[in-house]
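For reference, the chain that follows is the form predicted alone, supplied as structure tokens.
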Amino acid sequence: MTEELRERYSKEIERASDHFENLVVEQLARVERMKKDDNWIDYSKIKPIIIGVVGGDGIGPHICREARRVLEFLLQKEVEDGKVVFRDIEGLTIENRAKVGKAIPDEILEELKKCHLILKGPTTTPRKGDPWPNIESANVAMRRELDLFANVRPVKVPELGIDWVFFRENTEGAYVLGPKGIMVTDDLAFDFKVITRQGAERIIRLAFDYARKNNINKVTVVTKANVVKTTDGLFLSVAEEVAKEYPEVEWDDWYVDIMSAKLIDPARRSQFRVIVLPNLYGDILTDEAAQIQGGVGTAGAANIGKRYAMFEAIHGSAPRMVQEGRAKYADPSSMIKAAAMLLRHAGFVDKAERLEKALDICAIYERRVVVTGRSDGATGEEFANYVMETLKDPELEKKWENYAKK
């Protein structure tokens, strides 16, 4: 039966073969390029520090340009020096990206790579049934593009017990590869996975090194290697090797499916810290975790390689608020909290610890203006207001701390 099948689909199965082998050589090109990337940037010594502003799509330049003005609020005197210019980079909207059919056009491409940092809006993905051509994530394009291997997402909710810090690898697992399937035939699909050794050391080492610097005793490294042996056996692998430079640090691994109940068990969730997982798995759980701390609007988000960082809310375009009129009243809670992790990325700890107090205050605690995505509520311009006067409040750290401690 086998060579019956060899001949009547050897047509398909070259085909498959040619595929298949380019792409592994495509991946072991990326594996060398990794193995000779070893420098990290440093902000310290560069001057401007350029901060690119990316609207993307649907309430993307709406909750962007809040962001951007809170930015520019805290950044003033650094402006004013000369130390930090911001850039807009207009054209990466659907519209744009369809017509070239790519996830990100040539020259904003070129356009993205003159910048250090990168606060983006949402960009809308295509799907099934949309008016735009299969194209793929600009995020996933990005991601690859400018080698955005990590991304952080940073979840709290106190009263909860939950401090959670997930590190989501960017550039591999099911995602690299999601638009290189193959159709073998009419009733035959193929999708890849890939973990690099090196892809995976640096995401793990980066998630133990948090841990170390942040006086955090606990990581958990999630996987599915009971199931999917080869690439994710690969990442547990790498962390049971890795692990053993960090013996300050405790550390366990979990399978993605149960530590998704986990998550929500109040008997269990305070015990989690920081969390490392591929990508696919970071996707799932990081919303999940996002809905638990108030919804994913509430989330931001860092993309960090070693020269390029790119800052962003984890949710999507919601074109529908825009198809309704409601775009305005977009929380941009998300886009903040994104920039004050760009500050804090780029060296500004001081301002970065300002402003995530200030939303605390804004957001969770106080909350004398309340944006609900409707005209029963605050405008973002007038949500992105109210945290620049608590930014200026001389009592805003002694605010903070009688809120936290209640």
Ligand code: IPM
Contents of the next structure:
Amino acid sequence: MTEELRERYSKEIERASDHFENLVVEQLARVERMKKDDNWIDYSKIKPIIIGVVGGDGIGPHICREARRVLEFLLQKEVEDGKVVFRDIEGLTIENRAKVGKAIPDEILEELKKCHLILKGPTTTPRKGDPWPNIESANVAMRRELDLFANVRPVKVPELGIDWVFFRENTEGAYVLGPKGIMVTDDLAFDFKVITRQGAERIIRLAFDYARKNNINKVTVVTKANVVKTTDGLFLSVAEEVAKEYPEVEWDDWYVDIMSAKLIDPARRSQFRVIVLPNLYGDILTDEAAQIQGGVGTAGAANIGKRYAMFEAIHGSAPRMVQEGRAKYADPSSMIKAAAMLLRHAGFVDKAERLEKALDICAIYERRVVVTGRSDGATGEEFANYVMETLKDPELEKKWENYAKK
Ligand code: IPM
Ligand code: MG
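Just the form predicted alone so far, so send over the form predicted in complex with this ligand.
And the full complex, kicking off with our chain again.
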């Protein structure tokens, strides 16, 4: 039987083998690049720090504009002193991307590479059946092109005792060869998942470092290593190795299926603190976690690499809201949260903390201006104004502490 198949499909098998060979070479090259351990960028030594603002599409430009206004408000002095400049990067829209058939048009990628930090609105990801060509996601391409290997997604629900920070691996796993699967015959489809020792190590180390620096005594590693033995198995064994260097940090490991259950288990969930996991599991669990916090519209994400960092909402571009004329009612909280993460990452820690507290007051505690996504709620602009007013309040810290104590 197999000999007969080998003969019948000899062309297809050869094509698949060649395809695989090319992927192996490409990934070996990526490993070599990762081995050249670059240094982390030091923002305190850079002048000016260039913040690129990319609106994206759908509701992206609307919520991104509001986050940018808040950032400019907080960085007014730094802009005046020439320490920070904002730069608009236009054109990362689905229409433009479709026109050139690329996830990120070349000239936009070039512009992005001239920045240090990027604030990015959601970008539409085409899928089968859309009017758009089925090009790769701009997010995924940007993460790969700028080597933004850590997707850091905090989720906090104080009244449920939830204080999680997810460290989602962002450049490999099921994503790195996402558009490079192969239909061997009309009946047989393959996709590929890749984990490398270097890729696993850098994200796991970042998670443990974060735990150590913030006096958090718990890291949880999530895989499906009982079934996906080779790649997830490597991720887990790298975690075992790295954990040895952090004897003061306790760690445990869970499979992704039971982990998704435990996130909604009131008896267990408050014990999780720092969670590190491969790309696709991180994608899925962080949507679940964000929903517990109040929806994906409430969560922001940092995409961090050694040279570049990009800050975004975790949700999509919501084209339906635009079609229905509701774009101005879109909730900018996720992008403003991303802006706070940008400030913290760039070393403006006090400003980041003030913004986080103002957001807690506006979106969780006081809620004087409420965005619902519809015309019965406030506009994103009104909400951003509310955040800035709250930031101006000299009693902000006190106010926040009073609420947080309750
Ligand atoms: C996210 C999004 C993206 C992802 C999509 C838009 C490609 O869901 O940032 O979580 O899967 O990473
Ligand atoms: Mg997602």
